[in-house]
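Single chain ahead, written as C-alpha coordinates, the form predicted on its own.
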Amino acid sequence: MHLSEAQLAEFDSEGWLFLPECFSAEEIEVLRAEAEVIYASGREEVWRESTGAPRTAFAAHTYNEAFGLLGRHPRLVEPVSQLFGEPVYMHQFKINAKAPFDGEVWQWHQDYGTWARDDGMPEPRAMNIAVFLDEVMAVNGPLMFIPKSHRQGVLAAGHDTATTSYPLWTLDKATIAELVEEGGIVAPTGKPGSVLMFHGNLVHASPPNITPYPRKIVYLTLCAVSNHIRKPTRPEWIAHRDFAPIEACAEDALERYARSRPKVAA
(Lines of atoms letter the chains of each structure in order from A and count residues from 1; the text may use other names and numbers.)
(Lines give C-alpha, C1' and ligand atoms only; values in the text may rest on other atoms or scores of the structure.)
Protein backbone atom coordinates (compact mmCIF):
# COMPACT_ATOMS: atom_id res chain seq x y z
CA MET A 1 0.00 0.00 0.00
CA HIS A 2 1.40 3.36 -1.04
CA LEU A 3 0.32 6.83 0.03
CA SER A 4 -0.92 9.38 -2.48
CA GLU A 5 0.63 12.82 -2.89
CA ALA A 6 -2.37 14.29 -1.04
CA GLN A 7 -1.89 11.89 1.87
CA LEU A 8 1.81 12.67 2.06
CA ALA A 9 1.04 16.40 2.13
CA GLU A 10 -1.57 15.90 4.87
CA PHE A 11 0.86 13.89 6.98
CA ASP A 12 3.55 16.54 6.59
CA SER A 13 1.13 19.30 7.60
CA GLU A 14 -0.82 17.66 10.42
CA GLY A 15 1.56 14.96 11.67
CA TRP A 16 -0.94 12.12 11.41
CA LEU A 17 -3.00 10.20 8.88
CA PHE A 18 -6.14 8.06 9.26
CA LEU A 19 -6.73 5.13 6.90
CA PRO A 20 -10.21 3.64 7.48
CA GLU A 21 -10.89 -0.10 7.54
CA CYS A 22 -7.60 -1.31 6.05
CA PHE A 23 -8.04 -4.81 7.49
CA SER A 24 -11.02 -7.10 7.03
CA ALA A 25 -13.34 -8.35 9.78
CA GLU A 26 -11.86 -11.84 9.31
CA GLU A 27 -8.30 -10.59 9.84
CA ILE A 28 -9.26 -8.51 12.87
CA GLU A 29 -11.28 -11.28 14.49
CA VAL A 30 -8.30 -13.61 14.78
CA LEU A 31 -6.03 -10.81 16.05
CA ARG A 32 -8.58 -9.73 18.66
CA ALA A 33 -9.05 -13.28 19.95
CA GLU A 34 -5.32 -13.93 20.17
CA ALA A 35 -4.76 -10.61 21.92
CA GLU A 36 -7.10 -11.75 24.69
CA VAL A 37 -5.15 -15.01 25.04
CA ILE A 38 -1.91 -13.02 25.38
CA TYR A 39 -3.44 -10.67 27.97
CA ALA A 40 -4.56 -13.70 30.01
CA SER A 41 -1.06 -15.18 30.03
CA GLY A 42 1.56 -14.67 32.70
CA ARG A 43 4.25 -13.47 30.29
CA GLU A 44 6.62 -10.77 31.53
CA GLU A 45 5.91 -8.76 28.38
CA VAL A 46 2.33 -8.08 29.57
CA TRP A 47 2.09 -4.96 31.76
CA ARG A 48 -1.02 -4.39 33.88
CA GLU A 49 -2.96 -1.56 35.43
CA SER A 50 -3.08 -1.24 39.23
CA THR A 51 -6.37 -3.19 39.07
CA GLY A 52 -4.69 -6.09 37.30
CA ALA A 53 -6.39 -5.31 33.98
CA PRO A 54 -4.07 -5.52 30.96
CA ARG A 55 -2.42 -2.27 29.89
CA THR A 56 -0.01 -3.32 27.15
CA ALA A 57 1.61 -6.45 25.74
CA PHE A 58 5.03 -6.05 24.17
CA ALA A 59 6.73 -7.99 21.40
CA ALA A 60 3.79 -10.27 20.50
CA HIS A 61 5.15 -10.45 16.94
CA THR A 62 8.06 -12.54 18.26
CA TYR A 63 5.99 -15.34 19.81
CA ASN A 64 2.56 -15.24 18.13
CA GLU A 65 2.15 -16.18 14.47
CA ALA A 66 -0.81 -13.90 13.73
CA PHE A 67 0.91 -10.84 15.19
CA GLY A 68 4.13 -11.90 13.48
CA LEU A 69 2.30 -11.60 10.15
CA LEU A 70 0.82 -8.24 11.15
CA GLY A 71 4.32 -7.01 12.00
CA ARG A 72 5.42 -7.78 8.42
CA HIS A 73 2.24 -6.75 6.65
CA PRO A 74 2.76 -4.63 3.52
CA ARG A 75 -0.25 -2.43 4.36
CA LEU A 76 1.74 -1.19 7.37
CA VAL A 77 5.39 -1.53 6.38
CA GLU A 78 5.20 -0.02 2.89
CA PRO A 79 3.70 3.41 3.78
CA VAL A 80 6.34 4.01 6.48
CA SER A 81 9.18 2.90 4.20
CA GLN A 82 7.75 5.25 1.59
CA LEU A 83 7.80 8.20 3.99
CA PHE A 84 11.36 7.54 5.16
CA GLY A 85 12.67 6.59 1.75
CA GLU A 86 14.43 3.47 3.03
CA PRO A 87 13.74 0.08 4.63
CA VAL A 88 12.48 -0.05 8.20
CA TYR A 89 12.97 -2.37 11.15
CA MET A 90 10.75 -3.06 14.17
CA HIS A 91 11.81 -0.86 17.07
CA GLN A 92 8.82 -1.76 19.24
CA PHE A 93 5.59 -3.75 18.98
CA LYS A 94 2.78 -3.52 21.50
CA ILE A 95 -0.92 -4.29 21.90
CA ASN A 96 -2.38 -1.53 24.07
CA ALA A 97 -5.60 -2.21 25.92
CA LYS A 98 -8.11 0.17 27.41
CA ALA A 99 -10.01 -2.41 29.43
CA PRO A 100 -13.70 -1.68 30.11
CA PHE A 101 -13.98 0.49 33.24
CA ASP A 102 -10.29 -0.08 34.16
CA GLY A 103 -8.25 1.36 31.29
CA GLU A 104 -6.10 4.16 32.70
CA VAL A 105 -4.78 7.40 31.21
CA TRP A 106 -1.77 7.74 28.91
CA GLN A 107 -0.38 11.18 29.75
CA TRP A 108 0.54 13.85 27.17
CA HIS A 109 3.84 12.91 25.56
CA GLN A 110 5.93 12.56 22.41
CA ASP A 111 7.07 9.06 21.49
CA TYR A 112 10.38 10.17 20.05
CA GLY A 113 11.23 11.83 23.35
CA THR A 114 11.29 8.37 24.95
CA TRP A 115 13.05 6.71 22.03
CA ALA A 116 15.80 9.35 22.15
CA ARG A 117 16.24 9.50 25.93
CA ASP A 118 15.83 5.82 26.79
CA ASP A 119 16.99 4.07 23.63
CA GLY A 120 19.53 6.39 22.02
CA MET A 121 17.63 6.85 18.74
CA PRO A 122 19.50 9.54 16.76
CA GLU A 123 16.64 11.26 14.88
CA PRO A 124 12.82 11.18 14.76
CA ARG A 125 12.90 8.87 11.73
CA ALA A 126 10.56 6.39 13.40
CA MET A 127 6.82 6.45 13.86
CA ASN A 128 3.86 4.47 15.11
CA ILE A 129 1.43 2.87 12.72
CA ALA A 130 -1.57 1.56 14.63
CA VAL A 131 -4.36 -0.93 13.91
CA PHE A 132 -7.72 -0.72 15.70
CA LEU A 133 -8.77 -4.14 17.02
CA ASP A 134 -11.96 -2.74 18.57
CA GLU A 135 -14.11 0.15 17.50
CA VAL A 136 -12.53 3.34 18.79
CA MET A 137 -15.23 5.74 19.92
CA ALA A 138 -15.26 9.21 21.40
CA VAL A 139 -16.18 7.69 24.77
CA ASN A 140 -13.86 4.68 25.25
CA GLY A 141 -10.46 6.33 25.60
CA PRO A 142 -9.47 7.33 22.05
CA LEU A 143 -6.07 8.68 21.15
CA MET A 144 -5.97 12.47 21.22
CA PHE A 145 -3.55 14.35 18.98
CA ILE A 146 -2.46 17.98 18.91
CA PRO A 147 -2.21 18.62 15.15
CA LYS A 148 0.99 20.23 13.86
CA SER A 149 2.76 19.75 17.22
CA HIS A 150 5.35 17.56 15.50
CA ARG A 151 6.78 20.74 14.03
CA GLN A 152 7.96 21.86 17.50
CA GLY A 153 10.79 19.31 17.64
CA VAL A 154 11.64 17.49 20.86
CA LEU A 155 10.05 19.27 23.82
CA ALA A 156 11.23 19.35 27.44
CA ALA A 157 9.70 16.50 29.44
CA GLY A 158 9.70 15.02 32.92
CA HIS A 159 9.97 11.31 33.69
CA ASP A 160 6.66 10.30 35.27
CA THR A 161 7.04 6.97 37.09
CA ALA A 162 4.09 7.39 39.46
CA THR A 163 0.86 8.19 37.58
CA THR A 164 0.45 4.76 35.97
CA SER A 165 2.19 1.38 35.87
CA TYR A 166 4.14 2.44 32.77
CA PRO A 167 6.89 5.11 33.10
CA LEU A 168 6.60 7.89 30.54
CA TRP A 169 8.39 11.11 29.58
CA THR A 170 5.49 13.57 29.90
CA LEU A 171 4.87 17.21 29.01
CA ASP A 172 3.72 19.83 31.54
CA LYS A 173 0.32 21.52 31.54
CA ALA A 174 1.61 24.90 30.38
CA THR A 175 3.24 23.36 27.31
CA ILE A 176 0.08 21.44 26.42
CA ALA A 177 -2.11 24.53 26.83
CA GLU A 178 0.16 26.51 24.52
CA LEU A 179 0.22 23.79 21.87
CA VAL A 180 -3.56 23.31 22.02
CA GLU A 181 -4.16 27.03 21.62
CA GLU A 182 -2.35 26.82 18.30
CA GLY A 183 -3.36 23.39 16.99
CA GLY A 184 -6.45 22.27 18.91
CA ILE A 185 -7.14 18.62 19.74
CA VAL A 186 -8.45 15.83 17.52
CA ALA A 187 -9.49 12.32 18.55
CA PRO A 188 -9.71 10.01 15.51
CA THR A 189 -12.38 7.32 15.81
CA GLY A 190 -13.21 4.41 13.57
CA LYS A 191 -14.18 0.81 13.01
CA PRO A 192 -11.99 -2.22 13.77
CA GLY A 193 -9.38 -2.64 11.05
CA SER A 194 -8.80 1.09 10.64
CA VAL A 195 -5.19 2.32 10.71
CA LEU A 196 -3.56 5.43 12.18
CA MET A 197 -0.04 6.59 11.49
CA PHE A 198 1.58 9.49 13.31
CA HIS A 199 4.90 11.31 13.50
CA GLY A 200 7.26 10.43 16.34
CA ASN A 201 7.15 14.02 17.65
CA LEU A 202 3.36 14.45 17.49
CA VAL A 203 2.08 15.23 21.00
CA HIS A 204 -0.66 12.82 22.04
CA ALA A 205 -2.45 11.23 25.00
CA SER A 206 -5.53 9.18 25.79
CA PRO A 207 -8.07 9.49 28.62
CA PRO A 208 -9.24 6.64 30.89
CA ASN A 209 -11.89 4.25 29.67
CA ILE A 210 -14.81 4.29 32.12
CA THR A 211 -17.23 2.66 29.67
CA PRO A 212 -18.19 -1.01 29.13
CA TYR A 213 -16.58 -0.84 25.65
CA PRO A 214 -13.07 -2.28 25.19
CA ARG A 215 -10.48 -0.41 23.14
CA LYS A 216 -7.51 -2.42 21.88
CA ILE A 217 -4.97 -0.96 19.45
CA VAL A 218 -1.83 -2.62 18.04
CA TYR A 219 1.16 -0.31 17.55
CA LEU A 220 4.08 -1.07 15.27
CA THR A 221 6.94 1.34 15.90
CA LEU A 222 8.86 1.25 12.62
CA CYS A 223 12.26 2.92 12.40
CA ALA A 224 14.45 3.69 9.41
CA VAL A 225 17.26 1.13 9.41
CA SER A 226 19.95 3.84 9.23
CA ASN A 227 18.42 5.42 12.35
CA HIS A 228 18.72 2.35 14.59
CA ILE A 229 19.07 2.88 18.34
CA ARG A 230 22.57 3.36 19.76
CA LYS A 231 22.31 3.24 23.59
CA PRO A 232 19.34 1.13 24.71
CA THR A 233 18.52 1.08 28.42
CA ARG A 234 15.28 -0.93 28.28
CA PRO A 235 14.79 -4.70 27.87
CA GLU A 236 15.16 -6.09 24.36
CA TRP A 237 11.49 -7.01 24.25
CA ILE A 238 10.63 -3.31 24.71
CA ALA A 239 13.31 -1.76 22.47
CA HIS A 240 14.44 -4.34 19.93
CA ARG A 241 18.07 -4.85 18.87
CA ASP A 242 17.38 -6.64 15.59
CA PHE A 243 17.94 -3.90 13.01
CA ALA A 244 17.42 -6.08 9.94
CA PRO A 245 14.99 -4.60 7.39
CA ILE A 246 11.52 -6.09 7.60
CA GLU A 247 10.70 -8.39 4.71
CA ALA A 248 7.00 -7.92 4.01
CA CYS A 249 4.74 -10.95 3.95
CA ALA A 250 2.21 -11.61 1.21
CA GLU A 251 -0.76 -9.25 1.00
CA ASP A 252 -3.20 -12.05 1.87
CA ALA A 253 -1.00 -13.84 4.46
CA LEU A 254 -3.02 -12.80 7.50
CA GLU A 255 -6.29 -13.63 5.76
CA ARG A 256 -5.01 -17.10 4.85
CA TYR A 257 -3.81 -17.63 8.41
CA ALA A 258 -7.20 -16.64 9.79
CA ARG A 259 -8.97 -19.11 7.50
CA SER A 260 -6.58 -21.94 8.39
CA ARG A 261 -7.02 -21.61 12.15
CA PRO A 262 -9.89 -22.70 14.34
CA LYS A 263 -11.42 -19.79 16.18
CA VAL A 264 -9.41 -18.92 19.29
CA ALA A 265 -11.47 -18.81 22.47
CA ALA A 266 -11.19 -15.33 23.95
Ligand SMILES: O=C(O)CCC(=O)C(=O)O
The other form holds:
Amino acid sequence: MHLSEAQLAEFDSEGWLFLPECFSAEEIEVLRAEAEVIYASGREEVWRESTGAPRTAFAAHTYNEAFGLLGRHPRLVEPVSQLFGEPVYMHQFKINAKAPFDGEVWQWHQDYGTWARDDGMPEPRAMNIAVFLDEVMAVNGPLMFIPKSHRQGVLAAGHDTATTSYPLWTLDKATIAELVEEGGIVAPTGKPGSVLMFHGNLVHASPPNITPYPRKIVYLTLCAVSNHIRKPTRPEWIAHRDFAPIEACAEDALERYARSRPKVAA
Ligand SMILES: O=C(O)CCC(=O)C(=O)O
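I have the form predicted on its own already, so could you send the form predicted together with the named molecule?
Full complex below, order starting with the chain above.
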Protein backbone atom coordinates (compact mmCIF):
# COMPACT_ATOMS: atom_id res chain seq x y z
CA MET A 1 0.00 0.00 0.00
CA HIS A 2 1.45 3.32 -1.10
CA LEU A 3 0.61 6.69 0.48
CA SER A 4 -0.35 9.52 -1.88
CA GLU A 5 1.29 12.96 -1.82
CA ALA A 6 -1.86 14.32 -0.12
CA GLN A 7 -1.65 11.65 2.60
CA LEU A 8 2.05 12.34 3.19
CA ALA A 9 1.29 16.06 3.52
CA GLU A 10 -1.57 15.37 5.95
CA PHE A 11 0.65 13.13 8.08
CA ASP A 12 3.35 15.78 8.15
CA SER A 13 0.87 18.47 9.24
CA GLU A 14 -1.36 16.55 11.67
CA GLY A 15 0.87 13.69 12.87
CA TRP A 16 -1.61 10.91 12.10
CA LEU A 17 -3.52 9.25 9.26
CA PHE A 18 -6.70 7.17 9.23
CA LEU A 19 -7.10 4.54 6.50
CA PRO A 20 -10.64 3.11 6.63
CA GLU A 21 -11.33 -0.62 6.22
CA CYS A 22 -7.97 -1.81 4.88
CA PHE A 23 -8.56 -5.41 6.01
CA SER A 24 -11.59 -7.53 5.09
CA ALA A 25 -14.10 -9.03 7.54
CA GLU A 26 -12.61 -12.47 6.82
CA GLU A 27 -9.05 -11.33 7.64
CA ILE A 28 -10.19 -9.57 10.82
CA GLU A 29 -12.36 -12.45 12.03
CA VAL A 30 -9.40 -14.83 12.20
CA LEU A 31 -7.29 -12.29 14.11
CA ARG A 32 -10.12 -11.55 16.56
CA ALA A 33 -10.61 -15.24 17.32
CA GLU A 34 -6.86 -15.81 17.77
CA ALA A 35 -6.62 -12.76 20.07
CA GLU A 36 -9.21 -14.25 22.43
CA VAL A 37 -7.27 -17.54 22.57
CA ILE A 38 -4.08 -15.61 23.40
CA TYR A 39 -5.79 -13.56 26.14
CA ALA A 40 -7.14 -16.77 27.70
CA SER A 41 -3.65 -18.31 27.80
CA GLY A 42 -1.34 -18.05 30.78
CA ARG A 43 1.56 -16.68 28.69
CA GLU A 44 3.88 -14.19 30.43
CA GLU A 45 3.52 -11.82 27.46
CA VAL A 46 -0.16 -11.22 28.34
CA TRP A 47 -0.30 -8.19 30.66
CA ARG A 48 -3.44 -7.80 32.80
CA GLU A 49 -5.48 -4.96 34.34
CA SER A 50 -5.90 -4.86 38.13
CA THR A 51 -9.14 -6.86 37.69
CA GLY A 52 -7.33 -9.65 35.83
CA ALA A 53 -8.90 -8.68 32.48
CA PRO A 54 -6.36 -8.65 29.64
CA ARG A 55 -4.72 -5.28 28.97
CA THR A 56 -2.24 -6.14 26.23
CA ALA A 57 -0.58 -9.18 24.67
CA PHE A 58 3.00 -8.59 23.51
CA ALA A 59 4.92 -10.30 20.71
CA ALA A 60 2.09 -12.48 19.33
CA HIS A 61 3.69 -12.16 15.87
CA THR A 62 6.53 -14.39 17.14
CA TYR A 63 4.38 -17.39 18.12
CA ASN A 64 1.00 -17.08 16.35
CA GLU A 65 0.73 -17.68 12.62
CA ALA A 66 -2.10 -15.22 11.90
CA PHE A 67 -0.41 -12.39 13.81
CA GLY A 68 2.91 -13.41 12.22
CA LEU A 69 1.35 -12.68 8.83
CA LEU A 70 -0.14 -9.39 10.06
CA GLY A 71 3.32 -8.36 11.33
CA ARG A 72 4.70 -8.80 7.79
CA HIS A 73 1.69 -7.49 5.92
CA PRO A 74 2.49 -5.16 3.00
CA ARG A 75 -0.54 -2.97 3.82
CA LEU A 76 1.23 -2.05 7.09
CA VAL A 77 4.93 -2.41 6.38
CA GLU A 78 5.03 -0.53 3.07
CA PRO A 79 3.53 2.84 4.12
CA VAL A 80 5.85 3.06 7.12
CA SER A 81 8.96 2.16 5.07
CA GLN A 82 7.81 4.72 2.53
CA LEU A 83 7.61 7.42 5.22
CA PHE A 84 11.06 6.60 6.63
CA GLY A 85 12.63 6.00 3.23
CA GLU A 86 14.24 2.74 4.33
CA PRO A 87 13.34 -0.79 5.48
CA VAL A 88 11.79 -1.26 8.93
CA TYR A 89 12.03 -3.86 11.70
CA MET A 90 9.54 -4.74 14.45
CA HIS A 91 10.38 -2.84 17.64
CA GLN A 92 7.20 -3.88 19.48
CA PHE A 93 3.98 -5.74 18.72
CA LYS A 94 0.93 -5.67 20.95
CA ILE A 95 -2.78 -6.52 20.91
CA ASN A 96 -4.47 -4.07 23.26
CA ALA A 97 -7.74 -5.37 24.66
CA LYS A 98 -9.48 -2.35 26.28
CA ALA A 99 -11.78 -5.02 27.68
CA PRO A 100 -15.54 -4.42 28.07
CA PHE A 101 -16.21 -2.76 31.50
CA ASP A 102 -12.60 -3.40 32.71
CA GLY A 103 -10.35 -1.77 30.10
CA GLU A 104 -8.39 0.91 31.97
CA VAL A 105 -6.96 4.29 30.94
CA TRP A 106 -3.79 4.87 28.89
CA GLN A 107 -2.51 8.17 30.23
CA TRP A 108 -1.39 11.07 28.01
CA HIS A 109 2.02 10.23 26.56
CA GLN A 110 4.33 10.19 23.55
CA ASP A 111 5.48 6.76 22.42
CA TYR A 112 8.93 7.93 21.46
CA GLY A 113 9.40 9.25 25.02
CA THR A 114 9.30 5.64 26.23
CA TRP A 115 11.32 4.21 23.33
CA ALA A 116 14.08 6.78 23.91
CA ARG A 117 14.20 6.58 27.71
CA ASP A 118 13.63 2.84 28.19
CA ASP A 119 15.07 1.35 25.01
CA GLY A 120 17.75 3.80 23.85
CA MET A 121 16.16 4.54 20.48
CA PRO A 122 18.22 7.33 18.85
CA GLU A 123 15.55 9.25 16.87
CA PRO A 124 11.73 9.33 16.52
CA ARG A 125 12.04 7.27 13.33
CA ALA A 126 9.60 4.61 14.56
CA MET A 127 5.83 4.70 14.70
CA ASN A 128 2.75 2.75 15.57
CA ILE A 129 0.54 1.50 12.78
CA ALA A 130 -2.64 0.10 14.31
CA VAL A 131 -5.39 -2.20 13.03
CA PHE A 132 -8.88 -2.13 14.57
CA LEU A 133 -10.06 -5.68 15.39
CA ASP A 134 -13.39 -4.42 16.74
CA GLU A 135 -15.39 -1.35 15.83
CA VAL A 136 -13.84 1.63 17.59
CA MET A 137 -16.61 3.94 18.78
CA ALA A 138 -16.78 7.25 20.57
CA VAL A 139 -17.83 5.39 23.72
CA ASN A 140 -15.63 2.26 24.01
CA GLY A 141 -12.27 3.84 24.83
CA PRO A 142 -11.01 5.18 21.48
CA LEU A 143 -7.52 6.52 21.03
CA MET A 144 -7.41 10.31 21.46
CA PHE A 145 -4.79 12.38 19.63
CA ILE A 146 -3.69 15.98 20.03
CA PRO A 147 -3.15 16.92 16.36
CA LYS A 148 0.14 18.67 15.50
CA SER A 149 1.67 17.83 18.90
CA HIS A 150 4.32 15.71 17.14
CA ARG A 151 6.05 18.98 16.23
CA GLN A 152 6.96 19.65 19.88
CA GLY A 153 9.82 17.14 20.03
CA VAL A 154 10.22 15.06 23.18
CA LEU A 155 8.36 16.70 26.06
CA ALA A 156 9.24 16.42 29.76
CA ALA A 157 7.54 13.37 31.28
CA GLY A 158 7.30 11.50 34.58
CA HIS A 159 7.53 7.72 34.94
CA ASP A 160 4.07 6.62 36.11
CA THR A 161 4.28 3.13 37.59
CA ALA A 162 1.17 3.49 39.79
CA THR A 163 -1.90 4.43 37.72
CA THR A 164 -2.15 1.16 35.76
CA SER A 165 -0.33 -2.16 35.60
CA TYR A 166 1.79 -0.84 32.70
CA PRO A 167 4.58 1.70 33.44
CA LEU A 168 4.49 4.71 31.12
CA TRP A 169 6.30 8.05 30.73
CA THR A 170 3.33 10.43 31.05
CA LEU A 171 2.80 14.17 30.52
CA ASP A 172 1.45 16.56 33.15
CA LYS A 173 -1.93 18.29 33.04
CA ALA A 174 -0.54 21.78 32.32
CA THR A 175 1.33 20.51 29.25
CA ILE A 176 -1.77 18.71 27.93
CA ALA A 177 -3.97 21.78 28.49
CA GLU A 178 -1.51 23.95 26.56
CA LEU A 179 -1.22 21.51 23.64
CA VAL A 180 -5.00 21.05 23.44
CA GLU A 181 -5.49 24.81 23.37
CA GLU A 182 -3.58 24.78 20.09
CA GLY A 183 -4.45 21.44 18.47
CA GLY A 184 -7.71 20.29 20.09
CA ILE A 185 -8.42 16.57 20.51
CA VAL A 186 -9.58 14.05 17.92
CA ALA A 187 -10.73 10.48 18.52
CA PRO A 188 -10.79 8.55 15.22
CA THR A 189 -13.52 5.92 15.11
CA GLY A 190 -14.22 3.27 12.51
CA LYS A 191 -15.07 -0.23 11.43
CA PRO A 192 -12.98 -3.32 12.14
CA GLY A 193 -10.15 -3.56 9.63
CA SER A 194 -9.47 0.19 9.65
CA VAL A 195 -5.86 1.36 10.11
CA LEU A 196 -4.41 4.29 12.05
CA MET A 197 -0.81 5.40 11.83
CA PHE A 198 0.68 8.06 14.06
CA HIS A 199 4.01 9.80 14.62
CA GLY A 200 6.15 8.62 17.55
CA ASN A 201 5.96 12.09 19.16
CA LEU A 202 2.20 12.56 18.73
CA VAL A 203 0.64 13.03 22.19
CA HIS A 204 -2.15 10.53 22.76
CA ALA A 205 -4.19 8.68 25.40
CA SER A 206 -7.33 6.58 25.72
CA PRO A 207 -10.09 6.61 28.37
CA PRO A 208 -11.38 3.54 30.21
CA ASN A 209 -13.96 1.34 28.51
CA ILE A 210 -16.99 1.18 30.80
CA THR A 211 -19.25 -0.18 28.04
CA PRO A 212 -20.08 -3.81 27.13
CA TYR A 213 -18.48 -3.20 23.70
CA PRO A 214 -15.05 -4.74 23.05
CA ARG A 215 -12.31 -2.55 21.55
CA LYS A 216 -9.31 -4.59 20.49
CA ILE A 217 -6.56 -2.86 18.49
CA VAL A 218 -3.29 -4.40 17.24
CA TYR A 219 -0.23 -2.13 17.21
CA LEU A 220 2.84 -2.77 15.11
CA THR A 221 5.66 -0.50 16.21
CA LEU A 222 7.85 -0.32 13.13
CA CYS A 223 11.30 1.27 13.40
CA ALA A 224 13.69 2.33 10.62
CA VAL A 225 16.44 -0.30 10.61
CA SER A 226 19.26 2.29 10.92
CA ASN A 227 17.48 3.67 14.04
CA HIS A 228 17.54 0.39 15.98
CA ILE A 229 17.56 0.58 19.76
CA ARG A 230 20.93 0.90 21.49
CA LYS A 231 20.29 0.47 25.25
CA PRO A 232 17.32 -1.81 25.93
CA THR A 233 16.20 -2.16 29.55
CA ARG A 234 12.92 -4.02 28.94
CA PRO A 235 12.48 -7.74 28.16
CA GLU A 236 13.08 -8.89 24.59
CA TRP A 237 9.37 -9.60 24.13
CA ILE A 238 8.54 -5.92 24.85
CA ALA A 239 11.45 -4.24 22.98
CA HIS A 240 12.70 -6.61 20.30
CA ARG A 241 16.41 -7.13 19.50
CA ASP A 242 15.95 -8.60 16.02
CA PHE A 243 16.82 -5.65 13.79
CA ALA A 244 16.50 -7.54 10.49
CA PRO A 245 14.37 -5.74 7.89
CA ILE A 246 10.86 -7.18 7.66
CA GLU A 247 10.25 -9.03 4.42
CA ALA A 248 6.61 -8.46 3.52
CA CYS A 249 4.37 -11.47 2.96
CA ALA A 250 2.08 -11.77 -0.06
CA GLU A 251 -0.82 -9.34 -0.26
CA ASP A 252 -3.34 -12.19 0.08
CA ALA A 253 -1.41 -14.30 2.64
CA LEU A 254 -3.71 -13.53 5.58
CA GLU A 255 -6.81 -14.09 3.49
CA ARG A 256 -5.49 -17.48 2.31
CA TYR A 257 -4.61 -18.41 5.90
CA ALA A 258 -8.13 -17.44 7.07
CA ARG A 259 -9.70 -19.65 4.41
CA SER A 260 -7.48 -22.65 5.07
CA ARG A 261 -7.42 -22.90 8.83
CA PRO A 262 -9.90 -24.73 11.07
CA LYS A 263 -12.23 -22.41 13.02
CA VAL A 264 -10.99 -21.39 16.49
CA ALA A 265 -13.65 -21.25 19.21
CA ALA A 266 -13.69 -17.66 20.50
O1 LIG B 1 -4.68 1.03 23.02
C2 LIG B 1 -4.81 2.09 23.62
O3 LIG B 1 -5.88 2.49 24.02
C4 LIG B 1 -3.62 2.99 23.85
C5 LIG B 1 -2.32 2.43 23.43
C6 LIG B 1 -1.20 3.38 23.48
O7 LIG B 1 -1.35 4.52 23.78
C8 LIG B 1 0.13 2.95 23.13
O9 LIG B 1 0.33 1.78 22.84
O10 LIG B 1 1.05 3.77 23.14
